[in-house]
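Only one chain is shown below, in C-alpha cells, and it's the form predicted alone.
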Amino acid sequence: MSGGHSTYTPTNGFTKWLDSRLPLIRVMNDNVTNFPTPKNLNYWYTFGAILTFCLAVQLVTGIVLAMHYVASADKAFASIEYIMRDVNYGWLIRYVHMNGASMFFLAVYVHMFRGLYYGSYKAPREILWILGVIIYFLMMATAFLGYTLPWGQMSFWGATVITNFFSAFDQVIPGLGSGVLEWLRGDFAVDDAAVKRFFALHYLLPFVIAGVVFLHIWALHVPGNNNPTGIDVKGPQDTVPFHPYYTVKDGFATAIFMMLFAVFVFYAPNYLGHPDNYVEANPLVTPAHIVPEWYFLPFYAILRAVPDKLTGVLLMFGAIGVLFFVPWLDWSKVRSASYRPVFRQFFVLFVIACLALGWAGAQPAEGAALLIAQVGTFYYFIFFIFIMPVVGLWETPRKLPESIAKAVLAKNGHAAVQPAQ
C-alpha cells in the first residue's frame, strides 16, 4: 500500500513460504510496524485509531443485535424491550451500540476539525479528505436508519420528518420527491416496509464504511501522513517507525476514550437520547417537539433556518456536499492553521458557529435561537465559499520551519544548543 521499498525480510522457513504465497506479514510490517510517520504527530491524529475502534465495535455489537431484533412495525418495539430485559447482556449490548454511535461522531467530527485546521486536504491528499467526507455521510445515512429501528415515537417520527424532506423536490420536478419518498418508504407512509427496508440498509451500510475506510488508509499510506507543521517529509531523519512511537499513543488516547465511553454506556446510558423514545411509536400522537440525535442538530438547524422547505432542503444538503471542494477552496501554500494567524481566528469562529448551529437546532425555531441558526449557517458557508479562498491569497503566513526535524528540536528547546567547537 505504501509503494515504497520493503524492508522485511523473512526468518524461518514457514514465513518465507507464506511470504511467497501470501505476502501479509510484509503488508503489515510496511504498512504499519515499519511505515514511517512524521515525529511530531500530536494527540489530535490519535482519533484516526479511536475512529477504528469505533468502527469495531459498532459492527460487532451490531451483529449481536441484528440476531433478537425483529424487522416489523408491529414487533419492532416489543424485540427491543426483549433485548433489553431477557437476552443475557442485551441491556450492556445495546447500551454500547447505541451510545457507540455518539461517540463515533464525537470522534469524526474532532478528527475533520483537525483535518481542516491542519490542511489534511491539501495537495496530494485530496483523494483522501473526498474518502473521508464519503465516509461521514455513509455515516449519517447509517445513524438516521439506525434511530429508527427501536421504533419509539421519535423513531417514527423522526423518520417521517426526515423521509419528507423529499417530497420538497416536487416544486422542481413534480412528482418526483414524490416518488422519490415513496421509493424510501416502500408504502405510502412509514410502516412495516420501511422498517425492514431501513434495517436491511442499516445493517448493510456498515460494511460499506469498512471498505471505504480500507481506501481511506490506503490513500493516507500513499503520499503519507501529514502533521501538524503542515511541511513534507525531506528524510528519515524527520520520521519514527509507527510502532512502538505511535501504537503506543493511539493505544492510550484509545483507553482514555474508552473510559469516557464506560462513563457513558454504565452511569449515563440514556443521557444523549430522548426519553419519548421508550414510548411505543403512535402515528396518532406527535411529540410535542421532535429533535433528531445531537450529531445531526447543526444540519437540523441549517434546515430550519430559512422558511422555504426546498430551500432549507438544499441547504442542508450543500452544507454536507460543500466539504467535497474544500481542497479547491483553499487557495492557500501553507498547509497548517499554525502558521496562518489570520485564518486561525476565523477558523475559531467556524467552530463557533458549528457550536451555536447545534444548540440551536435542539430548540425550537423561533426567537433567539432561529437567529442565531441564521448567523449560524450564514458563516458556515461564507467561510468555505468566501474566507477560505480569499484569505489564502492575501494573508501573510508566519515562516515554516526547515524541517520537521528541525521543528521538533525547536519546540523541545534544543534550537540553541551549538555543537562543541
Given for the second form:
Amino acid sequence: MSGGHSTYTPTNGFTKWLDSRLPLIRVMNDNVTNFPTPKNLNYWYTFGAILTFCLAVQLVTGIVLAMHYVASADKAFASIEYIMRDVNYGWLIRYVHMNGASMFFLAVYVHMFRGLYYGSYKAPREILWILGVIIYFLMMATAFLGYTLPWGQMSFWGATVITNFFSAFDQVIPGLGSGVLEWLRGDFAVDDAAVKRFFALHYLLPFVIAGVVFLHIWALHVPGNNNPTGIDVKGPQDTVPFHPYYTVKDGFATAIFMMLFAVFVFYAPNYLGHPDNYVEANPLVTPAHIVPEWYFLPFYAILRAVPDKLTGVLLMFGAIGVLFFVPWLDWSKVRSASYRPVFRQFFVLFVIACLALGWAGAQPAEGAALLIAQVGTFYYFIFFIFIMPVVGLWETPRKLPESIAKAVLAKNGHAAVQPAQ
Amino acid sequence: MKIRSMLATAGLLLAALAAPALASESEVALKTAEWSFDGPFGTYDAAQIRRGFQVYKDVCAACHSLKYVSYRNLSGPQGPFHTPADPKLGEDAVKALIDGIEVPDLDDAGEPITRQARLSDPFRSPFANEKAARAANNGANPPDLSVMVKARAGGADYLYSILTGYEEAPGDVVMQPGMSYNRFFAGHQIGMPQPIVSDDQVTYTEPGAPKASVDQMARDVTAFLAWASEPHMEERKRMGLSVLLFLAFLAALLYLSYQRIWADVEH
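Could you present the same protein in the form predicted in complex with its partner chain, rather than the form predicted alone shown above?
Every chain and every other molecule in the complex is listed next, the one we just looked at coming first.
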C-alpha cells in the first residue's frame, strides 16, 4: 500500500511461492519493518502507536464485557454489578474499559493538537487528516453510546439530554425534531429500546473505527510521515527504517502511557467518572447537574454558550465539522508552527481556549463560566475561519532548514564542525 | 521552551479556577475521617467490617436493602469473615450470624414460602417492592446500599458525615412533617430518621472491640459499606503494584534498547 518502491526480495522457495500469490510479507516489509520514517520525530509522534494500543484494549475488554452484560433497562445496572463482583476479574476488565475510554481521548487530543501544530493536515496529507476527523467523530459516538450502557443516572440523563438535541429541529420544521427523536430512541423516552440499540451500535462502531484506522494508516503511508520541521523528506539520509528505530521508541512511549493508565485503573478507577452513575437510572429524579464525561466538556460548553437551542446544537456540530475543512483553511506555505512565530502564539491561545471551554463545560452555565464559554467559543471558531487563513498571508516565517538531516545536525550543535561546502 | 511554560501556566491557572468551583458544590465541608482503606496501600480492617456488618444487620437492614451483596461474600476470599487456613470456619461463623433470617422462596408445589437464608442468597431486602418501602417510610424509598460509597461525592466521608450530622433544626428552618435536620444533607431535610442514636445501641461482642459509641458505630458501618461497594479493592491495589513494577521494568528495558538502537543515528 506504500507509494514507494518495494525493498523486499524473497529469499527461499516458500517465500517466493507466497510472494507471487499473497504478498503478505512484502506488504509488512514495505509498510512496517522497512518503512522509511523521518529520523527527527519527537515523542508527540508516538501517539499514533499509543492510539492503536488504546483501540485494541477497548476492543478486547469490550468483547469480554459483552459476554456478561445484559442490554435491558431492567437488568443492565444489575449486570454491571454482577461483572464487578462475581465475574472472574470482571472488575479489572470493566475498570480497564471504563478508564480506557478516557485514555483513548487523552491520546487522541494530544495526537490532534500535534497534527495542528506541525501542519500535518496540509498537502499532500488532506485525506489523512479528514480520515482522522472521521475516526474522532466515530469515537465520540461510540463513547456516548457506551456511557449509556451501565444505566446509571448519568447514563440515562446524558442519553436524554444528547438525544434531545434533535428536538431542536422542531424550530426548523415543526414535528421534524420530535419525529427524529422518537425514531432514534425507539420510544417516547430513553428506555429499554434505546439501551438495546445503543448496545448494538456500541458493539458495531469500534469495528467501523478499525476500518477507518486502516484507511488512515494507508493514507499515511502514501506521502509518509510529516515531521517537526514540516519539510519534505529529501532522501535516505533523512530517514530511518520504522523497525527497529520507531518500534522501540513507540514501545517505550506506550509503556510510559500504560503506567499512567494503570494508575487510574488500579488506584483511582472512579476518579474520572461521576458518582451518580452508581445510582440506577430513574426517570423521575433529575440529577442536580447533568455533566458529560470530561472529554466532551468543551463541546458541552459550546452547546450552552448561546441561549438558543438550535444555534447551540449547530455550533456544537460545527465545532467538529470545521475540522474537516482545516486543510483548506490554512493558507500558509510553511507546515510546522515551529517556523511560524505568529501562528504559534495563536495556537497556544487555541489550546488554552480548548482547556477553558473544558472547564466551563463542567460548571453550571451562568456567571463567569458562561462568559468564559462564550469567549472560548468565539475564539475556537475565529481561530479556524479567520486566524488560520489570514495569518499565513502576512506572517514572515523563520528560515526553514535545507533538509531534515541538516536540521538534526544544527539542533545537536554539530553545524559548526561541518566542512564548508 | 516558551510554548511549554505558557501551556503550564494556563494549566495551573485553570486548576486554581476549578478548585474553588468544585469545592463549592457541596454546601457544608464534610467531616473527614482516617480510613484504613485510604491511599494506594490501604486495606480493609476485617474486624471493623465485621462490626460494621453487625450495625448494618441490627440497624440499617430494617429499611435498606443490600441486594447486590450475598451472604457468601462475607466468608468468601474478599470477605471480613474469611478464614484462609480453613474456609469452613468463616462459613460457619456467617451461617451462625444469619441464623433466623428468613428469605422468600417457592416450595415444590410452586407456593410462596419463606425459608432460612443460605450463604448463596443475596442479602434479604426489607421490603417486597418499592411501593411497600414507600408505604412504610412516609413516602420515601430507602435506597439500596450495595454501591452507596461509590454513589456519593465524598464517598466514605459523606456517609460518615450524614450518619453523625443529625442536629436540632435551627429556629428559622421550617421542617416538613416526618423529616429530620441533617447538617450535611443537600437541603438539610432528610427523610431518614437518625439511625444511630445512642452509645451501645449495638452490642459489640468480639474480644478487643472498641466501645460502641455513636461515632464508632458510624465509622464501622461506613467501613462495612465501603467494603460492600468495592469488595475487590485489596486485590486491585495489590495487582496494581505488580503491574506498575512490571511496566517500570519494561519501560526501563525499552528505554535502554532505544538508546542502544539510536546510538549510531544523529537525531
